[in-house]
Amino acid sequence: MQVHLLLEMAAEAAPDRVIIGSRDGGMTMGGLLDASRRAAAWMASRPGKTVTYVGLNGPSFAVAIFGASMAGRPFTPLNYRLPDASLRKLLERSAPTTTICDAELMARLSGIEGVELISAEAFAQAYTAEGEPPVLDDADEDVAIILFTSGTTSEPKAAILRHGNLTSYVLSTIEFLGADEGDAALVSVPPYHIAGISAVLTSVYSGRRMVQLPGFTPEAWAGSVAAEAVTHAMVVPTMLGRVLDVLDKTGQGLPGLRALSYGGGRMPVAVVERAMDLLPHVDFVNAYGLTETSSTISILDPQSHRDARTHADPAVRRRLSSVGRPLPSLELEIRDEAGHQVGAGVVGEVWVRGEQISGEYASGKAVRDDGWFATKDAGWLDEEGFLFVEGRLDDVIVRGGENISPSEVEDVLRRHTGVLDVAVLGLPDDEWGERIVAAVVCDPPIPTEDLRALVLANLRSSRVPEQFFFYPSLPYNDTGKLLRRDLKSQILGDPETTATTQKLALNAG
């Protein structure tokens, strides 16, 4: 089944339902289908073998997704926030391509061989002109979407998602036209993120109106929720804390908001608890997934949030830091380095299998012949099957042959009321292989010995950071992922890296 069939099914059943924009004057399901068919006819006439999209959220993004599907062209949204050299490099890798581009970005991308630049305005005119899409075979093995990974630890990889992967995810997780006509979802994640793609596909199939926020600010987010009667929304970790700050400042309660999902990075438990206290009427969902898995593979549902928030059992309370249980349509296992499945409570690598799993890149397949895909995420399952993700395996610190998860040290340091943000890293060490250091954002300043004592009181001495570095903020990308590679380079380039812990303690205290 191809991606555009999701739209055709919904438009046939509910052609007059508004699917994008304001309830008054927004684009209907039938209007989106007509625009996508005309866009497909236009795309089929262009020389590019793929369609790339460089721009903000808007109706044209949804039209481009479904139009590319109808035209049989792989669709690739690119990160317009990248530096010019990096963005041009990704576009070169996508050539030959027809590129739909916001007008203010066109000058940055001109002159690339094999790239036809079309302004977003010209594309909008193209999909109002008459035209019929080409007739295609329904081949769910064809490539639907190509997304470049964020490249937080290495160069971006071109992840391939086929029609069958994406439609399998939608059909197994979303009820057809199950949304009420009064429902509206605020889409504030960028188009080049898997969550941006899945938001369009799942909203159309469920019939939930999309309110697209071109660029995120916490004020614009809160204002849109109120003005557009938004009932559902999704945020990444860096967004939620800023939204809560605005709500605290303004006293807004967002009474119409019913469900808020979050994902894309590790969410501090304190932020989740604050959100649940500030918005007690809202159902919270933590969604964990990867680009290579067509979005979500595990969720912590609203009832699990409530149980964990109030339960007397520490094992249940801890689940607020989990990503919940795997989707019933998937298989999930934790495996050791030899590839053997491990039991509850044992940390290993998260492996998944299911029809939505792609595990494929332009450079080759990472999924095994038996369908299992190694996520390269470290994690463990508790006795009830709740998944706890500890971070990327590349982030695990190997000190003297002992594997140490940065997250367990970070979680302890966050208990200090003055710690606003923290990242724990491993740096090269001649004696131990790696030594543990911590980058801390705090207010007011905290003596290093207080932080060391906090870790020592809760974890083994081998987990205590040997050095602490204090910064006004830590580097994140715009989808909420900590840029550990950038932070490590920053620390290694800091002359204080070679200083003694004692000297750092004096500087901090």
Contents of the next structure:
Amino acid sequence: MQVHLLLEMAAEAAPDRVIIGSRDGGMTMGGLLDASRRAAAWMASRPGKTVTYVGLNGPSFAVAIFGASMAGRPFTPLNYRLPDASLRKLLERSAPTTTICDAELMARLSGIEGVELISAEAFAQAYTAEGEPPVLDDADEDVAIILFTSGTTSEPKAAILRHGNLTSYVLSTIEFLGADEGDAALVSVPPYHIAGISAVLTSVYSGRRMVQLPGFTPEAWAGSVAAEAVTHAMVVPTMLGRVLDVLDKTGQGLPGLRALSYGGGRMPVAVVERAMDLLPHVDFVNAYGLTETSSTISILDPQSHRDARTHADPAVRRRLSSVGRPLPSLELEIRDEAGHQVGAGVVGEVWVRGEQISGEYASGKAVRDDGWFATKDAGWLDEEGFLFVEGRLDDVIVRGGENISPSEVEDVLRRHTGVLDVAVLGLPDDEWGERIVAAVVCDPPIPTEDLRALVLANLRSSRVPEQFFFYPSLPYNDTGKLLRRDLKSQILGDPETTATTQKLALNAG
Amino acid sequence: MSGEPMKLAAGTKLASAVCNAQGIIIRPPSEQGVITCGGEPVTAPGAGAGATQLTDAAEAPALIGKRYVDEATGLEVLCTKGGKGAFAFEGRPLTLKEAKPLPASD
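Next, give the form predicted together with the partner chain, keeping in mind that what was shown is the form predicted alone.
Zooming out: every chain and molecule, the one shown earlier first.
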């Protein structure tokens, strides 16, 4: 089943329902279908094997997704914020391709072999002209979307999502036209993020109007929620804290907002608690997923949020920092290094299996023959099956043979009211293999003894950072992922870091 | 009606011969057989289908967006266009698959 069938069904059943934009004058489901069909006719006549998209969120993004599906062209949204050299490199890897890009980017991206540029304006013209899409064979196995991973540790990888992966995710999680007529979702994640793709597919299938925010600022976000009668929204961690700051300042309560989901990175519990207190009428959902899993694979639902916020049992309260339970449509296991399943409470690697799991890259498949995919995320399940994700396996600190997850130390440090942000990582150490250091953003300044005492009061002494670095901010990418590698370089270049560590790091390469 | 039975694979699209209902196979059956809608074998969409000979709606007519299953063989059909007829496999009426929608997460 191809992704455009989702739109064809929705347009068949609710042709006049507004699906993109303002309630008055927005694009209807029927209008989106017509535009997508014309876009497909145009795409099928263009050179290249794929369609690439370098631009902001807008109606054209949704038209391009469905149009490419109808035209049988894999669709690749790219990060328009990348430096020119990186963006050109990704285009080279996507060639031969037709690239839809914002007019001001055209000069910077011209002259790449096999890359045919067309401005976003010309594309919008093309899908208002008449045209019939090509008739294609149906194929679940065809590639629907190619997304480059953020590449914070190495060259970006081209993750491949097939039609069957994406449609099975939508069918197993969304009720067809299940949204109320008055529902509207604010989409602020960029097009090149998996959540940006899944937002389009799930909104269309559920019949929920999308309001697209081209560029995120917390003021614009809060303004759109109020002005466009937004009922649902999804944010990445860095967005939520900034939105809350704005709401604090303006006293705005967002009375129309009913549901707020968050994901795309680890959300500090303190921010969730603050959000729940500030917006008590809102249903919160924590969603965990990867690009390679076609978005969400585990959900902490609104009721679990409320239970965890007030419960007497610390094991239940702790679930506020979990990602809830795996979707019923897939299997999830925690396994040790040898690949054996481990019991509740034991940290291992998160493995997952199901139809929505692609686990495939342009360079080859990463799923095993039996369908299981190793996420490279560290995590554990509690007695009742709540999943706690501790971050990337690569980030786990191995100190004297003991595995220490940065997040457990970070969570404790965040409890200090003066700590605004924190990251814990391992630096090379000739005695322990790695030693623990913490980068802290705080206001007002905090004596390191206080931070050390805080960790010691809550965790084993082996978890106490040996050194604290104080910075005005920590490095994040634009979708809220902490750039641990950049932070490590920053710390290694810090005069406070011992010469021994620097030498070891150099030797480690 | 053509004599050749349809090959039932994931992604195969179906159209009722006697009403407007259409569907797509989400999960193929463990053994091949004949899918009917409104009592007549389904055809490929566009193959003379879409006729509305059926005058009385079935007790549980095919509803757009609903998934129908045959427990015995695992066949699962998503109804992509509603009609008066109901889907059946080898004479067994397909049953509605109750889907538990999840809270919106994207």
